[in-house]
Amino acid sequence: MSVVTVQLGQCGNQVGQQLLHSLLCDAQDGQRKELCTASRERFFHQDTHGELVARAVLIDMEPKVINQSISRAARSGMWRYGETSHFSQKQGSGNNWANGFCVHGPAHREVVEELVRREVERCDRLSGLLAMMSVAGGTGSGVGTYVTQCLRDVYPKSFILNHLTWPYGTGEVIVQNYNSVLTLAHLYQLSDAILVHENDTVHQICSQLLNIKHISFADVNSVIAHQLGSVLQPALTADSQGAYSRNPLGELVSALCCHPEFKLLSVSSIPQVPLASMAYSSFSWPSLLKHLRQMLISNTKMEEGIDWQVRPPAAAERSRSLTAGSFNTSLANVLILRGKDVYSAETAGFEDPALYSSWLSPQEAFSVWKSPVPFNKYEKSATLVSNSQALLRPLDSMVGGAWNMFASRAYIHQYTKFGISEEDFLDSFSSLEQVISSYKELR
């Protein structure tokens, strides 16, 4: 089944291009024919000349980044974007969510819907729509939210997964907390699942694990693309009967988002080492899974600096405390294993009932996908997609920062002049406070 990628704004277009390139390079890397065929069918189609064309739509209010993404894909000689699958204007949204959502989005609704419709109609079977965007600026967040709303109207029964890049905590844009709150509150009503990458976390991975001295956005995007690709590249699930061609977005949503109040997904991957060190590195499944499990329960995003003191609370202790200290309670997890001897990997540690909310049995809360084909040159790799309390702290911080600004009415006029009222802000705060409360009470 095929996925149509909708790349929105500067961040969405850069990460989207890197993701598609990574997926295709991995699928062509001398690997098994079944996986290669399934991966291509999922993310690309062939034109009349046999060239691979991405099942993607590129949207931005400025042409520069779209042109760069199109050029990079064409220069690879492996794939390209469709000649008419992109839309841009001459003027951006000025880092203003209201400008993107209330002005640019409605003004260009018909042309964007038509671009997506063309890509959808090229699919024999549509798995769903992957919308990629940042939450900090104006186009990715504002136009991205409006486009997601349109997609939900036009494709009410299709799966929609939003991939969000959260800004650096130190600040990229002065009003990034406003934009983030408005984006997340609206998407919670529209999307089936919201998969989040935090720039601060990815930056740490680049610095501490990959030993990159001068970190660029391209480096950050490459790590995000690697982690996201390890989730989306075809794998074998428990009921796939040996066939790769399954519904990736539907399986992810059904496995992880069993309640509309819980839609926030985080991703952790292991190992992550510099390319130059890969030939000298050796990994075993017991070691990888031991580290990944501890990363989950201690809410550590990389294998360096894991807190090994954190332990799952006993049942009696859990009943006394809603958050059980620094322990990260999960609602559901999907573990994706790829590489050599994958069927010998023992995953019982992730089936421990102490890791999960009491709502679901571990058999319902935990899923494992496997592929004997290595991913992105790693002989063995494991990726965990988790619906847990992992994003509570950054979400709480983001809402708190936005509320402090709102309480002093800072920059509110920049939003009201485009049609967003103070009541819209209050509704968004209320919506996210409910989400925060629900995740805090997860036990």
Second form
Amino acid sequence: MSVVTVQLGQCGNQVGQQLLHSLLCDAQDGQRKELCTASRERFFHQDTHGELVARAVLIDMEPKVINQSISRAARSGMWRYGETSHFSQKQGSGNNWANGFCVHGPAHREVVEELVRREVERCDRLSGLLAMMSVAGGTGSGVGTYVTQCLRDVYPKSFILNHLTWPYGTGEVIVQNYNSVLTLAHLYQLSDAILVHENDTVHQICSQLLNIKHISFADVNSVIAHQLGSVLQPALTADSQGAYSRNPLGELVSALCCHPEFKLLSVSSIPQVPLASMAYSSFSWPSLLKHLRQMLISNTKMEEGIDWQVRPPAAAERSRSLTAGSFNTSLANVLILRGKDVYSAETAGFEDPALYSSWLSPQEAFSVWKSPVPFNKYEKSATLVSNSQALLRPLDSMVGGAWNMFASRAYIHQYTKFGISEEDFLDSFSSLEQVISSYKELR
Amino acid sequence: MTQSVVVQVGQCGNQVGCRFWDLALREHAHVNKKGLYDEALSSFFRNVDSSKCDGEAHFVGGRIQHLKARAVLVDMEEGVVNEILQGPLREMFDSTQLLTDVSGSGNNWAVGHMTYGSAYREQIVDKLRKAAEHCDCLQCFFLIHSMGGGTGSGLGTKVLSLLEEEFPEVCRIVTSIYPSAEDDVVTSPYNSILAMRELTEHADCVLPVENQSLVDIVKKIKHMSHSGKPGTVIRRESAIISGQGGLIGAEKPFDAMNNIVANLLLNITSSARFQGSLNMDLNEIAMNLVPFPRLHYLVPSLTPLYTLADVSVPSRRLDQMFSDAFSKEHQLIRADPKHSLYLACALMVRGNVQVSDLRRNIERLKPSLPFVSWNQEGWKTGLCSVPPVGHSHSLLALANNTCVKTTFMELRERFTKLYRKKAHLHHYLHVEGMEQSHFSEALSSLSSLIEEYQQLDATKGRLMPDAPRLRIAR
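Form predicted on its own done, so how does the form predicted together with its partner chain look?
Now the complete complex, all chains and molecules, led by this one.
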């Protein structure tokens, strides 16, 4: 079953291109033909000359980035984008969500739906749609939200997973909090699951783990592509009965998003080392899993600086939120293991009921996917996709910042002139306060 | 890429505009070695095949044949426009882009706005339409004018309101030259206040420039270049006041000052014309810097003012450039932003500067700059890879800061001095369509603008508590 990727705005198009590239490179590298075939089928189709063409649609309101992504893909010699699978305009959305959502989105609705329809029809079976975008700007956020809404209308039974990149806290766009709030509130009603990467976190991984001195967006995007790739590359799941899973998005959503109020997913990956050090590093499953588990509990995204003091509360304490500050409660987790000796990896640590809220049994809350094929040159690697309180703090500060600005009505006229009213803002704020409250109460 | 149209009105507007086109050509010539009509050029110039009778513009990518400026020139006297048409820039403008008359506005806003405004309305709209039609995707109108006279001030603001009427979705960025206190036009306070109201109501963004600041900068550079100290010789064409390397040879009296304003326009449009790693589109400027519709006056400051000719002297450190941008000597209006409140600030960097340099300097400068409580992170940044001629990097800072209120208050004082005595009022009231209420309304518009800035200022330094969040009923 195939996944159609919809890349929206500058960020979506840049990350999307790197994601597809790293998935393909990894599949070609590995020795197993079965994995390679499954991966290629999932994300690419073959044209009449046998060339691999991505099952992807590129959308932006200005042409520069799309042109770059298309030529980068072509230069690789291994794959390319479809010649007519892109759409752009001349003038961007000016960092304005309302401009993207109310003006550009509707203006180009038919063209975009047509492009997606063509890709969907080319799939034998559609596993679902992956929409990639950022939340800080105008196009990715505004047009991206509108397009997600259209896709939901046109494909009501398909899985839609939105991958979002959250901006640096010290912004480069002054109104980024507004754009983020409006995007998240709307997507919550439309999307099946929202997978988030934060620029700040990824930046830290680049500087502290990968030792990169002058970090560029290309470096950041390559880490995101690696983490996302390790989730989406085919794996053996409990349901797939010995063959590579054919429904990655569906399995992800059903494993993690059992309640409509809880859709925010975060990703952690271990190990993350510079390519140069790989030859000198050796990893063991017990060590990797121990670190990953502690990363989950203490809400650290890197294997450096983990707070080993944080422990899950004992059963008796759970009703009194004593360790509310530092302990990260999960609703559900999916652990994906790839590489050597994967069947000997002991994952019982993640089935501890203390890690989870009380509604689901650990058997229901925790799933493991495995693949004996190493991913992206790491002999052993583990990725955790988590529906937990991990994103609570950044979400809260995003909403808080936006609310403070809104209290003064600063910049609101820029949105109202395109059709977003103060009521719309208030609705978005209340939806997100609801989400924050639900995650806070997760026990 | 998008296009912009420059509308220059009045003597000052046209003189500054002329310097802008000269320096723009110089800048593009510096960068465009192959003579191809590229996207960057097309944002301000049309490429015309003069052999064809209707001069259809060529598409981007072809050779440069004949560049025409995307401009409309308006003046109610012929002197300045004629001079342009006799100079080396004459080929850049054709007659459909010009609108002139003979008698001038007599330094009278009412004559410019009401009399000429209604007489030439159709023609102005027509010429603007034509300029807009030549554009594939018109993003912005740049209006250049002065506030103190009659044509630039009166007719210029009429053009502004026509732009809003006819092209409501196109951004309007206005560069306004404000008169100094010792201005030789007696009625300049009247003209300025009457024009201010129009700017507040119809412009998206205003870049106020004070003559006095320009004079000070010119003095500073001349002093520097004549000081004769070793290692202080300035590279001629790098000075922000220099027109060296442009087409027009001999330097005229106001040229030095006008070059500064021309450089301001070049820098603000650099990201729209050239590639960069973090592009800042013109519509993003208004979006990020204007939190409330009427508070759209942005204090510009430019650095560096010059580069030293002696290359063995190490060039001023990059960080120094950022510090300078926030010093009073580099501002184009005389005001004190550091002791007032920043509502938002944009940094447009040109040249070989990395994101990490930008972030580092923002972190460094933040503690000394007071920002309004709900916009503590109120920085908008842009990186353009092409530096200006003669420099390796440069910085334009646009600050939306409450310090502009002092400028406006001084202006109001000069106005009241005259208005109290009803001095010269009859010249205005004799003009058809002009009434006393225009004066009182303009005054109250300015006063309420000042009041809005005052209210924001009052929050400065006070620890504003976070607004109480919405509570979810459980």
